[in-house]
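Taking the form predicted on its own, here's one chain by itself in structure tokens.
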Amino acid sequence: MPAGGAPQPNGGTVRAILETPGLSPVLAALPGARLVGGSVRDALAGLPVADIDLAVPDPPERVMAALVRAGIKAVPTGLAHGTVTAVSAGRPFEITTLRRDTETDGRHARVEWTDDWQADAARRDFTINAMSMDRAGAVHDYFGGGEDLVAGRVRFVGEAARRVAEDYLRILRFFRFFARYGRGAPDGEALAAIRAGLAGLGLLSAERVWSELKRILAASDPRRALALMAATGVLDAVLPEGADPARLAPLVAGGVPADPVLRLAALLTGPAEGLAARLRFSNQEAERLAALRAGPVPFPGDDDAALRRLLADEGRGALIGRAWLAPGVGPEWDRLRARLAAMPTPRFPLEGRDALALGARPGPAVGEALRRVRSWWLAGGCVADAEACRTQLRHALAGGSVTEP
């Protein structure tokens, strides 16, 4: 949603939903079932709408027996919590037994089956979430999810404190919706429970932290959620190496991209040596971190030859984003990164295999001579094609020197 946007009740975007490919012999198995989540919150939001969720108030084994007879593939993903697949059109439908709690530890609960679509509800986290939709279109709303979706409020269902002591991860998911639908002030509620809960961030796993940060990281604009998370101790407590919402502020006005791991980056203000394994960074985003962090940076200054030299030695992804770091805002540096993002990217043409054709014995001695082609051929501008580079590969194998660029 853009900022400032108030959603609004969108009809077609309903019907949309309703007529989602496969959704319909899903329905007619199972009469009783109503889509739920997020899919109902971003069809009256006027959104598009990924994954489509149901609920249904029949036992899983009974919604398993339904449509295997209406000849829908049913896959039970997750029996002991209420949940199955359907495959239908070939895209999957996710449906779960209404339930209630009876035990919670603050991450899991033990839950039973129930018939009662309110009960189902109030477990839920948020009222924008806590909306059902049945099969004509009706919109079941218990708790004012539709007012709140309209107004930009992002409210717990229910008491706030008891909400976030049943489930600690509700914390940063506070701040992801806020993040994306939530105006105007946030809801003191809410902030007071998530205060008082913070020590239960330490009960949530690393790759839950992580994967909740990214979400809200990827927003079109998350800074007054990152200003919040700020504000009521949260990012301090997910991000203890030092972190900064006005560091990022400039950037997404500037327009960074809604990289996650490009905004951390931005974000941080201490060390992120250990930051990758204490979250458990995949070896990639871990890569990506610590090459954002260090390495040489581009200026609007560098002409072509420069930037074809950093190009061929740091990679585009790279250059980009440290062109966004610093500082990255203004319109010299709007200009830089046009080029990084038109340049190709230079690739040295020889490999060992143009040595041994040469007739190169194999050894250190190839290695070294190809480093000194390719300094040559960086210190031209990275623009001697492969005939040129292995007329200097002969003089480097031959003992004699390369010649000047």
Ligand code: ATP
The other form holds:
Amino acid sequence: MPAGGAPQPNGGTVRAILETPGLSPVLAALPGARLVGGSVRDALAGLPVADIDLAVPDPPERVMAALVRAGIKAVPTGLAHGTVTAVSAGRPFEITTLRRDTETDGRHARVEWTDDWQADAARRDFTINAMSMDRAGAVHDYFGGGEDLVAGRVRFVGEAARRVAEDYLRILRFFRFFARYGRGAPDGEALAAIRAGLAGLGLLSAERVWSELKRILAASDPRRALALMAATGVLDAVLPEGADPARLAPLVAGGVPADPVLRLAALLTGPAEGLAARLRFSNQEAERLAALRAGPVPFPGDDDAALRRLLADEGRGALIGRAWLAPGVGPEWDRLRARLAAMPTPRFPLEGRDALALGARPGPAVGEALRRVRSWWLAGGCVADAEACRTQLRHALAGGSVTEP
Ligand code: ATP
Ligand code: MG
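And the form predicted together with adenosine-5'-triphosphate, for comparison with the form predicted on its own?
Every component of the complex follows; first up is the chain already shown.
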């Protein structure tokens, strides 16, 4: 197919990605290189382009040498996979030698280098991800990706069932891209292939599953993709704890920034004790999920002192999140969240050293006294200052009672 044969939804503006800082020296050093994958797709869709990946018909050693000759920093990030990273104007550009698959096993592929652009495009997952753009700005679209992008069709390159069986991660990738670009009825052949390939999801590592699920949940409105995942059995396979896409409605309608952990917490319908470990969450993700699903919930009727107490103990993020999950829909909940967002987080003004400064000897009694004074400070709505707290600490350390706030 001739260069530029596909419809270009944004006409000339697509070429603007060629102006990305740092890119032109790389293209000058590697004149045969093209932009590939997500950058071309997103430029055509008129969306911001995050990373620019390039492909070249030359083997990686030649790519390294050409970059070095041009004075561009070249990092051999994945020579075995054919990938070199050029660092130009402080930005990384991944440059991968064209490949064709020689063997696949449901997750990993054995590849060989090629100089055939169409063969490289044919191993990519979806038509919208299989386009490339040369340095003159011509889009090379061997499988009708441009048209599919305009129509909101996420379609496998080639025969869907075979592409799924080559790499079952593509099941989840389908929903990632459907959530972002899909419009209208989903591709029937893809859905049939996904249903037939369900058991293959078991081959995927937990990290991969969570990383894809996160990207699906990060789409601006993932409900249709999640509903399709439910209908095909994929949602149950990845979240056997139970998940209901309709539960995202308040978060999406409320314009809450797309936060995968908050959205996951909203989706879950059943107990989820083992989920964080099963999906190999980071500690931070695991703590956030736990904090969102348990703990005191703020209510619109709470006065400022009550909210300050909650803020001091629970933190703002968890409280605002729990207010969304309550499910806190309606103007009074919006006002509550605005109050929580605007209030400073109260900080208990004393530490261990304050007790020592009052002459206390280090030991468990100090901790105990500080805990009692902190409870007193909380009960008073977190307004007592350091001096007032110190007075109470003196009493507590002397074995006396802490006064009523
Ligand atoms: P995103 O904006 O989400 O990063 P992307 O298109 O850049 O989208 P990546 O996962 O970064 O997606 O992959 C880059 C490109 O590599 C894809 O556009 C696709 O052409 C190809 N690709 C990646 N993973 C696969 C896969 N499992 N099977 C086939 N092709 C793939
Ligand atoms: Mg990418």
